[in-house]
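Here's a solo chain for you in structure tokens, the form predicted alone.
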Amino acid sequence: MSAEVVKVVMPPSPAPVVAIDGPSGSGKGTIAHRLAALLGFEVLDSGSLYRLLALAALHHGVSLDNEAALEVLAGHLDVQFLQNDDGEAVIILEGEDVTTEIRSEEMGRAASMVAALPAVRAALLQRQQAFREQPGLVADGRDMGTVVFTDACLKIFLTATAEARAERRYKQLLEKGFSASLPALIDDIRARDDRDINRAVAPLKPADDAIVLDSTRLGIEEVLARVMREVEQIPGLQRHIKS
């Protein structure tokens, strides 16, 4: 009587993740997109999910401190992340292009408020983790390395002074034709930092194994070069680098 041969099927290895965290205006979004292009990875802009939830709440008349209603809304968020013919990101909320609208300072403040609610963060956690697909993912946010992708093969924490971050945002707003006050932006960024750092769930902080980069006196190309040096040290990421 022959012995039965049992085949053991190993589960596929999870897609590699690079987590880029940091406070508002630290440059993490720009670096995430540039890095993803170099690696051929997908991008998760986790902050956009909180901005979208805040905008959906305004559309549906839901108060930004109504945690129970926001939890339900988060679980049924009708969102599409697309690209136009020029390869630029397009974000659709309930059938409407809101790409520009969610980048306003108002939505940034509202997003910071809803992101402090534990039930909201829990409702969006699985949705964020679902972005992890082959060949890999670059995820930017405030808790990508500490909560959402704790096994990320590389964790970067970008920071800069509140003044430097406010000045960058000020220039961005002026370039887009918006009016802005630099002192007001500094105050707003400090307020957001306080909410993010001191919230009860998933506070903003570097992961224990994160590499902290201060971009106060660095340009985007300099920051990207430093991040790429770290990428080159990870064998699993090396092979994805486009020549």
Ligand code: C5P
The other form holds:
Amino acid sequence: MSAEVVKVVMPPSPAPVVAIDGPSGSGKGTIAHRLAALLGFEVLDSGSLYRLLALAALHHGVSLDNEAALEVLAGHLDVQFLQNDDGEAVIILEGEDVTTEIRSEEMGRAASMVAALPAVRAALLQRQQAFREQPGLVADGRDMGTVVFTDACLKIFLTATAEARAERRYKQLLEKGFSASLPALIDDIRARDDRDINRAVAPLKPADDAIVLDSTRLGIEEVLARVMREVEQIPGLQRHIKS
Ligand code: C5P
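Cool, the form predicted alone is there; where's the form predicted in complex with the named molecule?
Every chain and every other molecule in the complex is listed next, the one we just looked at coming first.
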């Protein structure tokens, strides 16, 4: 009887994910993009999907509490994430460039309403997980470490006081040409925190294995340096660091 050679094919290991969660204005978007550039990874801005769904609902006259209709819309969301010639992100919804439009406070508020609906979150789950590709992903959101990528090799929870976050948002909005009022932004951030923290599904909270970083008194460079210190401890990430 001849000995059979059994070839064992190991499944490829999934791409590494760094999850960066936290409330609005904590700086996670900036940190996610800077970190992704340092690692050569892609970025998932999961909040943009909820913002896009809210905008699509507006376009189609779907009410922000119509869970069944929003679930269908979420399942068929016609979105393209592109880059322009300058390498800047461009987001196309149903053929229209909505990159700036989805960043308004109104769309953020509407996003947090649709994001509280369980069927909407379920409908967007796979779409988010599909962003996981080699060489790796930096995922920015509220539930990246707790729900979407529970096996992320590094989980950061970035936070700051509501006042500090509102002030940052105020500056960002003015820079982007939107008008804004600081007291209204503080109220709005508190209301959004309250909705995100107290919703029944995927509430905003640090994963048990997340590293919590309070950025109230830190600049972006300091936060990035602290995150990089954590990245350097993870063997699966170390080798991606670009000098
Ligand atoms: O991060 P961003 O401000 O773009 O998110 C908009 C809203 O989308 C958040 O206030 C939150 O309610 C919701 N969101 C979420 N889960 C995510 C990302 C965003 O519920 N992973």
